[in-house]
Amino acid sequence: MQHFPIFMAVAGRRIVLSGGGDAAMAKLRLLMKTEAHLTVIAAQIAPEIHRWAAAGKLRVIPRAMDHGDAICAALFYAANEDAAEDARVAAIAHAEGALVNIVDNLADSQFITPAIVDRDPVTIAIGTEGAAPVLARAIKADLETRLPQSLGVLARIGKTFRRAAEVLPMGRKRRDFWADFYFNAGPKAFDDKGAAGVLPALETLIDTHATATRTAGHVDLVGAGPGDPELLTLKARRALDKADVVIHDRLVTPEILELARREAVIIDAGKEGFGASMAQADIDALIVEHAARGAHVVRLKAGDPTVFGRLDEEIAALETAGIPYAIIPGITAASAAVATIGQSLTKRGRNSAVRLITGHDTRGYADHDWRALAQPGEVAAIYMGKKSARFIQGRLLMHGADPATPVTIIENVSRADQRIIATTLAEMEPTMTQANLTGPAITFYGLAPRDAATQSLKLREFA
């Protein structure tokens, strides 16, 4: 970020604007929503600005700006629509200690004014650092339609009630109270009786939450998908929004962890085949420990937790401890990967079943029904198969598989650095080793990329 977003306190402080034309009026329409003391300085001032001054919304000084005009100003806008004059007045404001914005001059401005969705006191600022104002306006329009006008009323009433809510302990109990107010009791009271009905509803609600017994923790066992945040389910996104603690595996991408609630504790409980890892029993104990304290825990697993995710061990630990849980499935790597190569996991006339197999398990390289897999037309998605590639290749060839059977390796499925490598069973090794795979990879046995051009990727990768 080149601009760090903050909200500046301007109530009762000076904001000075130099300019009296269209650019000035556009800024003033926004600035008049604040409680700042506004001063407009320009030799030529539009009649509408004079009408605002007559209404007491701002003060005008009908002359060119001079030294001393920006003293004690928190913010200064140069909106003269003249580069030389804007540079002159900006220099004065700089010298007198104000933060300066020059309209339509991003490079020489100390701050920028974002697009704003106003549900006072709820304010949403949208900025693109000057790169895409049209995009910012589109996002603003979308949010305007989504957020009800009553949101501001509820927030104002809630603000006056914050001290009363301090009778509730900090943390989840207080957060549950406010969530109940803003998303359930508050909107209902407003719809039924208008603003007058909201405060009584708040008083009843706080009594209900204050006398409620301490709620037990809860665990969501969540699938994070293959890595692209846009492939998260809505349920997964909501779980991350509510999480007190997020316990994640090593394949969950930073972009997805960024979506967790800012106050959440983030714990890396990564496991790596044939490498350093946290023991499953320790992960189970960690989940139970935090949930037993009343926390909302999200156990975040890459892909789908029901596919090679050690889900049963974690469920058993939760059931033994009497902790409620929910399973939120995710898009498994096989589904995302097969979509990237333009294929289907099953196809009439080719295969009516697909096998999801793992390259290794707790005992080492995993054994499977190699004779059945070696039959023509069979398709398998091989998880965790990088280190076991030669073992799998040997077993299949030993049981009569065609050496020309297509094999496709997809590394970092759905991510920006995804790689697709097309080869055959006969060349599965040394292709895997030569590819120098560093990210998570899934291997399709029996499938080639639909795009013929993609099939030459291997040759280009290793040329």
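On a predicted model such as this, the values are computed, not experimentally measured, just so you know. Note that the rigid core is defined as the largest set of C-alphas that superpose within 1.5 Å between two forms. Positions refer to the first chain, counted from 1. Compared with the form predicted together with S-adenosyl-L-homocysteine (SAH):
Core-superposed comparison between these two forms: the C-alpha position of Asp86 differs by no less than 2 Å. Relative to the superposed core, Asp312 undergoes a C-alpha shift smaller than 2 Å between these two forms. Annotation: Cα of Gly186 displaced by at least 2 Å between these two forms, core superposition.
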The other form holds:
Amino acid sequence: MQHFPIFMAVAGRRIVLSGGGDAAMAKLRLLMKTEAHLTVIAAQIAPEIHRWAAAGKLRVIPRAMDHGDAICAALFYAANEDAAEDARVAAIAHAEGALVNIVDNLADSQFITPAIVDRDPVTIAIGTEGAAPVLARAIKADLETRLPQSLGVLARIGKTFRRAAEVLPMGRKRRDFWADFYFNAGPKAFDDKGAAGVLPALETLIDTHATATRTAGHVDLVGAGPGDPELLTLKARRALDKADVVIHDRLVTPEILELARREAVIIDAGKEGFGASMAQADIDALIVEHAARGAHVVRLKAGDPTVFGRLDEEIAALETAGIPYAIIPGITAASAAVATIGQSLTKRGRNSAVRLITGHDTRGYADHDWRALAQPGEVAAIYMGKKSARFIQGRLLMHGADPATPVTIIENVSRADQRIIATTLAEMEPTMTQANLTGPAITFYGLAPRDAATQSLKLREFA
Ligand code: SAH
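The form predicted together with S-adenosyl-L-homocysteine (SAH), contrasted with the form predicted on its own above:
Below is the whole assembly, all chains and molecules, this chain first.
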């Protein structure tokens, strides 16, 4: 091998050509495929070359080449079709440091230009070291018909997809995927829908290969906290980064969903209190279905998944289906809410226990140990307590609770539209109804906001 084939970086670099006739044009047609800066120097220049110059594809210097013309050129072509003139300009270019090619003069050339099959970024160079140009042209013609025109487009789109393909284990699995793309699914999608069809086909293809690869999926049962994305745990963040599918509750905020991996499928399984928009059994089935197909499912629940989250039903479904899962805790509404009113859930000398209670359960308004709750100093955080407020107030008063016991309602905890409403057990209703609560709200029985000044302000705003 007298010539070693390499691909030279020419983007942004100078290539100078001396000559303005047919030989020059043949070389320029190839050179114009590159991103190099082309300069053509000759006393006689064909009109076609002038048109290319006018179109901004190259620069023309309409005179014979002189010293200094090839400075900083990476490549130089002598294409004057005149041996004496070619020798003269080649000597100049050589002295100025360019690699020199003299058209049709193999012996005096430092490099030769191969026959090229162009499916950019796939480029095939065919060289015969000048021995058999006919053979080179025949091979080129053969490859041109054999390689689909779409090959370049496929390679370019494939390149942007290399990172995504890393979900497949290195080695055979990944190679099989690429082979399937270049020789089967890719050309087919291009033929059916053109370049626009290629990326969607690639996405479907990787899903198919990924599903075939993974033995089983995984489910993270994740607490999303009360709404502020900064109240997410790092584990929750990481789970969202990796999710293929996110199945979330109604109370999970858009700001948090925004953090899910861009490619993740987001499913709203929102359930309203009283009257479900999606039955729990359907949600269970949905989680299992996606995980069984190999997806990493993030089941995203408001607050902490273990607090009034119907977590156990979902766990039972996963265990039945044999799907591995993990529970990632979150900040429950009571924790976030008590922080916003500057209080503690428990306090030495006041309450050594705190109850998290629900206003209603599967049978309607939920019953609790009202007599115990009515004792002085008791604290309860009431979830889902808007509709049941009058019922709870009545039960507590009936069991002897002090009507002056503080009651604080916090709506939209940790969100921009958070409201704090401080009242007493006696006033709990109609205060709550009048407050016209539209967002999720948690009610503290037995706690008043620490900062009374802020409080009266909030109350005035609300009144
Ligand atoms: N798992 C959740 C509770 C789900 S039950 C948690 O740990 O917080 C739904 C109830 O939670 C709502 O009715 C409301 O009482 C309370 N809640 C959830 N998010 C809230 C928020 N941002 N502000 C106030 N209350 C909230």
